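Have a look below at one chain only, the form predicted on its own, in structure tokens format.
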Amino acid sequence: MLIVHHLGISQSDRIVWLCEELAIQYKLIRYSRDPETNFAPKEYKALHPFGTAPVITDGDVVLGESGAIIEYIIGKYGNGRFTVSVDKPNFADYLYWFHFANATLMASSMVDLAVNGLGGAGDNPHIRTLCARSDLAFDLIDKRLSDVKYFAGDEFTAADIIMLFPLTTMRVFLKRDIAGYPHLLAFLQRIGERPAYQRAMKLADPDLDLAPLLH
């Protein structure tokens, strides 16, 4: 059987969303965050060789990686929904911001987080370059926002689904003020209009307040 390890509070929320749009049977098991160290606990760090969130169990499979699970999820469970068929004009968008979520996205608010952590970027030339990246891509993000619904074109896709962590929940540890970016504030509007992502974030996290995260 699938089982979602969801860690309060982080990327593992996207598989939970990812499992309600489809609407598939899944067994959701939640862990706590160490409330001294605010990273996974023991247990959930036992569950895969790097120990982070999120992973998957099913049947004899261990996962880890939000990309991958996802991938594996839809092709497995999902009979190929929330993706782009190569023989689409927007194959290469879909694509784009489907990888662009964690390999620059994640990755430079992963830098801001921990620039901010040591006291910021102070006179250092390359950490301020690093920390402008999130600039560049909160900028990007809004300007394609500005020409289409959602990131693969004007139909929702698992882009969307990755792409959503960085833009909301990250801002409980990263904050960002977001009120100069129209075009984002609709999109967050839109999802958090669907009733599988309010499921989701009922189910994953119930304490977690979303308004400003979506706003």
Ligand SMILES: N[C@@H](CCC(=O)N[C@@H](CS)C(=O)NCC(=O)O)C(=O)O
Contents of the next structure:
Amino acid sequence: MLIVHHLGISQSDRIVWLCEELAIQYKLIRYSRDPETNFAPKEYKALHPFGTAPVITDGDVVLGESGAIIEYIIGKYGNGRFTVSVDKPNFADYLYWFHFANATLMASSMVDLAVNGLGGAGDNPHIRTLCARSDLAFDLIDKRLSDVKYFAGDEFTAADIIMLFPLTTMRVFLKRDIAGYPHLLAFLQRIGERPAYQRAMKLADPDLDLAPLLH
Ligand SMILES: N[C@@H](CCC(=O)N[C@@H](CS)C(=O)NCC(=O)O)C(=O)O
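Now show me the form predicted together with the ligand, since the one above was the form predicted on its own.
Let us now look at the entire complex, which starts with that chain.
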């Protein structure tokens, strides 16, 4: 059976959300973060050699990495739903935003997190350039959402599912004022109204106040 191992307030909320959108059968196991380190607890680390969330298990399969897990679940249980096929004009857009989420947006958020933790970029021009990438990313996202309703185009896809974490839950760890991004705000409102998203977040992190993350 498909088991989603969810670490509290983490990227694995994407996987719970995907399962709820697809309305497939799965079992959810929740793990709390280690109270001292705020990282994953030992039981979570034991699931997979890399030890980060998300992880799913499915029979003998133990899989990590959000993108791989999303593709696995959609391919195996979702009949290809929420993807864009190669013959569609927005196939490249789908691929771009699906991969932008972790390869660029999450990467630049992690740079910001590390730099903030070290007290800021100072006057190091290389670090400043790297830190500017998050602003570039948010500008690009707002521009994209001024042209289309969802990242891949007119329809909701897995690109929206993988993109959402760095735009919402990540802001628990890395504050960002998004008031200047009206199209992103409208997108977050649309997503916040989805019953499957509401269900998923209640299951994944029942104590998390979503309102400030969707505004
Ligand atoms: N690229 C990975 C990133 C995984 C990752 O960094 N997960 C964080 C949660 S947001 C984590 O597990 N943190 C706790 C830890 O490292 O112990 C993915 O998308 O699966």
